[in-house]
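One chain comes next, on its own, written out as structure tokens in the form predicted on its own.
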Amino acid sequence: MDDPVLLTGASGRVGQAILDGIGDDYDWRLLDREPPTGDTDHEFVVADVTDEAAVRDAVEGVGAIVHLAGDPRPEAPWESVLRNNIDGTQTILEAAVDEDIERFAFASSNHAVAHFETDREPDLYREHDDFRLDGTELPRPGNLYGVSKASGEVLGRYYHDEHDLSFAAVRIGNLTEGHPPIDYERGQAMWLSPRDCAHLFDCCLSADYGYEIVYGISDNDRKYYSLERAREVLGYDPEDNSAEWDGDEKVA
């Protein structure tokens, strides 16, 4: 891609990932409502993803987007959630159609779907247990956040169908940096190693698709969330899982 590719919310840990993977691979222009901490290579615009005109100059000469900003908190409040991920989301992309953008991956959350938990935890995030969540299911979020997200999803369908942008919305697990969650079922069936995560996101920018949701977690032997569609559409081929884990070091 000879384009730039607008990455929001670039400091927080997701776009981190992401910027430490395939940071060489393309050529950045980040955004995030903070300046930067340290020194950058690339051109970072401070602005909210719910101010319209900063938007807007953010997103003019790009030719894809990675939508992260947002208010992350599981816990966030009603009012935060509309303001910052819902509207948030919808400001940027109403932008993003204006500019004739090529390609649109948004972070979406486990949290969107953690309702299919509450029947079945603890044995689905266990080897033996077969189900799987694919994509395909209707949402049932487990808070406001997950709501929020859910919602990001249906307003890129939107989008989509009404004016043919390439949207993919991924579904993300637990990222943790260094290792997965040893004594934590949950995470360690959800685990999205920081470099799956770069590749994840790599695949979004450069694969053909239409509408997408696909679950980001690494090739996890405990997993509830199918990697199929990711695999098969987006050409996703995780590298970690967190079975191979033990304490801080790597077993297999």
Contents of the next structure:
2 protein chains.
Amino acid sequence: MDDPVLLTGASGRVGQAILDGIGDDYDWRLLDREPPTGDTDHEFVVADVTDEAAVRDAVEGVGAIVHLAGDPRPEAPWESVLRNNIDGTQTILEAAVDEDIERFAFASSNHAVAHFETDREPDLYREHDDFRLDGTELPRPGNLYGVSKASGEVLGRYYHDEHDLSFAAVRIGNLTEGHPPIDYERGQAMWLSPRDCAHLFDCCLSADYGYEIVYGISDNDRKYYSLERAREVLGYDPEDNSAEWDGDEKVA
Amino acid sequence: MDDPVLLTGASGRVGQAILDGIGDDYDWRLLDREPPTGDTDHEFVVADVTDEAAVRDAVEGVGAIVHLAGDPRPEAPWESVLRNNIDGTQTILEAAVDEDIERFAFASSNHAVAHFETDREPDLYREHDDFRLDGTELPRPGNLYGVSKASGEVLGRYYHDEHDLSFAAVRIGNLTEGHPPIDYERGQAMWLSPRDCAHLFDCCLSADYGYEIVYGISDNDRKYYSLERAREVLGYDPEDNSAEWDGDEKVA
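Coords for the form predicted together with another copy of the chain, given the form predicted on its own:
Time for the whole complex; same chain goes first.
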């Protein structure tokens, strides 16, 4: 991709994992509500995604968007996810189609489907269990943050169908640095290593697709999210697996 | 049901069809943004569903809610459906679970799935075609109004899973009075007669269910919405069929 890629929420954990992994592979335009804390090698726009004029400026001239910005707190109050996550996503999608952007990767979340775990835990988190979500299921959010992410997926569907925007929603699992979560089976089942995270968004920026909902996890032995669509359609080929770790030590 | 039933958006077309059909069968508390234009036999609250305090007052002491209120225009702008439809539905759902309401019937819409028609029309609207949507499919809204209705369904899923509220989303087709739409195949395929409409919401107020998405149409020969879940779970037994009409005349 020759045109710049807009990365919103660039200073967050997912944004940093993406930049650490594929920062040199694209011409980035970063956007965050807060100014960068250190030096940055890339163009940086300080703006709120609910500020339509600023969003339109930020979108101008880019070829693709990775939209991570939003209130990331699972316990965020409704008024905040309504404004920052639902309205913010609509604002940037509307700007994207007006600007004829080709590809839009959206940070959805495991919280959009967390209530599938009800009555299935802890077996669900263990290797022997073969229950899988594959992205074709209707959402079952575990909180209002999850509702906002599921609504973002619906918005993406509309903009894809109506305006032919390629839209990939990545239901991100549990991104942790250094090692998988310790003593937390759920987190190990949905672990996404930083390098697999960067690779998955790289796939979203380069593959050909229409509308996809995929799960963003590493190739963990424990898992209840299918990686099939991500592998088949996006070419995702994860390198990590939480089972290769014993606490904070890599053993395999 | 002995406790009153709150009917929001009572003065709209769907609300009037419900009251015409089953107005005598429940103790209604009506709510609308506009005062009633004529006499009403029922308690009437003038309030906006985005007014949290008013909504909490209106919900107090009711046993069930039929939530129709919202901006009903398919072409409604985003800011209006965001506030009136998405935020308004969350406001009343939150009040409902705080008040331990048992059942919540939600007016969803055919617009939540309208893009399934793309590339399938006009065959989809004809008797020979056996394509069916059954409510298990992910939404494909045809407009931002449809996005707001799909988001309301997701909100209902969350409040059902988290708070055990029985929630039925009715994807309402094309409700017309007197006769089915004329010279409009799509409208004939998704026709919902006023008496079938009233009966379907009656079912939502009396059946036992957890979370359901059903289609609200009459038993039309032309159809691409399945009535199976509505029949099986809610006991819906429609009397009308747009094929029994020739223009504005009933012929069968």
